[in-house]
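Okay, so here's just one chain, in structure tokens, the form predicted alone.
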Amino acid sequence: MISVKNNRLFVGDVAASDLAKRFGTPAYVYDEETVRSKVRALFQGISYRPLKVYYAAKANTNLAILKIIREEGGQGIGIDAVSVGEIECALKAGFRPGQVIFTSTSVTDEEMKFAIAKKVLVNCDSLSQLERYGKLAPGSKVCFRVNPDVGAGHHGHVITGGPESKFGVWVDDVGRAFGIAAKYRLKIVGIHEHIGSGILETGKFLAAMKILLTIIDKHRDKFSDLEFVDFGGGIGVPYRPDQKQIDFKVFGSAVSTLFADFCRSFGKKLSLAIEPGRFIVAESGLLLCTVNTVKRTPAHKFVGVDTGFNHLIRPMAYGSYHPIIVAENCNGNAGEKKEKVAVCGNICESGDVFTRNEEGIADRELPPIKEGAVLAILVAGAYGFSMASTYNTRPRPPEILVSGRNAKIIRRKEDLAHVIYGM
């Protein structure tokens, strides 16, 4: 676990400092035991089955990180892969084809025959893509996604259901979906909504579950091959001080209930499905980085690291709060007064700043800082790694594994003749 132990930042068992000096800076790292004990949190938690858990691969899809996923979650866990690329991480990681749905938007005919030839369930986004899934895989098993007419999430870019959303057949044209469906002998064996990301609390997740199961009691003579119902994901972690973890007894057990007492009257006992991301490996993972640069405007103390948006682009996209830690320093020493800093990264861009809001920077109160500590940014181990860029042309970090006291790198750092040439 990550944690602090005499005022130093541990990962496992091994010193973030000391991780620093041995990888280098910047580093994103990830602690195995996290990983493995949110697996287990969400097969203790819900205890309706079948259960299936299809990790939301977006999130992070180091080989590393989904073969850990698999090994902890065995059959009852597979994949969400939203891209051709997402589908052979998967398989490469050792996840059967049955394991894998291929849920993504404004998708192209080659992409769904990438996923018929590799055996992988398609989830149609729209009707203009289940009529050409129909066209070119007839008779097959079809899953398709609903747009339930309600969103969640902590920013708007991750509200995904509802009008102002993109994804998914809109509430009012399911019944098209079943014409489409019969013209080309369809198997409709999923139904699939995804609300948002972010949810700390069950009351938006459990209206979006009812609506989706009356969507499904309102055409249930059409659903005699249904196997599944995908509520999707966007069970959130906390980020902020005054955020509390989702209360997980209280989900499970409203989610398993709610959908138990569906399948008696449906009269047919259906697979529950959920697509977790951010929750599996968001608190696994921090970005190492290193202070080379203190100075002063009048308007804020600026403390300059060797890392920026182009490594962990939330703040920026989202003004997303990531905590951050002094490494060797946690919580400051005895009669030491913190000090209001922003903490900016090294690309050149005015937003370009970890310790920000949606209306700008937003000054972090953390003990004295100077030039040469190392400094964590927390919960970073979703939408990290796997948004960043080399914006600037600077190479992305490596990735390092931490398993109790053993270290390894699980991606290597890129060369700049790679971020150059491409080669």
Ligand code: LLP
Given for the second form:
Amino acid sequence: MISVKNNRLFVGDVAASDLAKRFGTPAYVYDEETVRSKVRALFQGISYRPLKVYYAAKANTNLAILKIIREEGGQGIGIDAVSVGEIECALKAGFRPGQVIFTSTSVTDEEMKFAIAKKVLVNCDSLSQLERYGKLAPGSKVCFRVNPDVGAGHHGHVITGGPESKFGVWVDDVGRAFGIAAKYRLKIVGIHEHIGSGILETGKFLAAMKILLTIIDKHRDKFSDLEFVDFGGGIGVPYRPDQKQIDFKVFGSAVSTLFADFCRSFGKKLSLAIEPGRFIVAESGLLLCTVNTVKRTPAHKFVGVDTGFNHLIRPMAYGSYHPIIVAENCNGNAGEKKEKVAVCGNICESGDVFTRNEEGIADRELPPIKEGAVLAILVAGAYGFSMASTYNTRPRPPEILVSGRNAKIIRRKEDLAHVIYGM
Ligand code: LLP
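Alternative state: the form predicted in complex with the ligand, after the form predicted alone:
Below, the chain from earlier opens the complete complex, with every other chain and molecule after it.
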């Protein structure tokens, strides 16, 4: 667990400041037990069986993390892969091809050929892809994605349903998919939707489930081969202090009841599939960094650290809030006054500020910070390292896994040879 003891931040049983000393900063650090507990929460919270949890690997593809998820999830776990690279990651982490689903967009024939050769199920994102898939693998099993004309998510960039979204077969075109499937003798074993990411209002997820189930019901005679319904990912986690965890007892039982009732009327016990990414890994991870500069303008006190949006782009890309904590003075010492500061990175753009919202810089109240202090940017296990870049020709940081008292490197820090072509 990630916790505060005696005003100090701990990952598992190791003080974050000790990790900073040992591995240097910046560094991504993950807590193994948190990942495991989130996988368990899904299987415990959703009682419907068979349940398939396809972890959306795009959130974090570190092989050590994938292996932990595979171990903890057992039979019901799998991988939602969006690229040839993610399919490779899944197979390298020990997932069987049958546990992987390939859900991408603007997909090439070469990518589909790769998935077919690896025996991975292809989830088609368009009628065009379905037609091309039919030509490449006639008579095989297939899944396709529907855009149900409803979307949700923490930011416009991650809402994936509705007419503004490029994803899926538009709801009114679903009928045309069956003609293509028949032409190539494809067996439609799965149908899929994913309405967006970072959903804390579970009502939206349930409403979208109902829409997809209504679509299946409308075309029920065409779904004789159906084995599973995949409702996508998107389950949110709290980032801001005013956000709460989803009540999984209530949500899980609503999902299970809805699907069980549907299967009864459909006359077949189908598998229920979901594709959480963020929910499994976000809270397990943090980005450790060190303050090297404190300076002022008339508007802000800037606290400059040795990482930036090259390593964690979420604040810059979506105005996302990430909790920030002073590793050795988490709550502030008695008698100290908190200060409003802007925590900024080392990338040469003004937008490179971790404490921001969509409008711009939003100062954060933190205990007094001196140069040399170690800070932890929390809830960074999902879409942190996986979205990191080498912008400004800066290498990417290492990834560290903490398991109780032990800490080990699960991805080495890059050096300049990784980022300078031809070096
Ligand atoms: N399934 C599909 C088809 C997806 O496109 C996604 C995410 C997921 C599952 C997993 O969604 P999750 O459970 O993690 O919300 N970079 C953004 C999030 C992008 C999500 C893209 N698709 C962020 O940092 O918020």
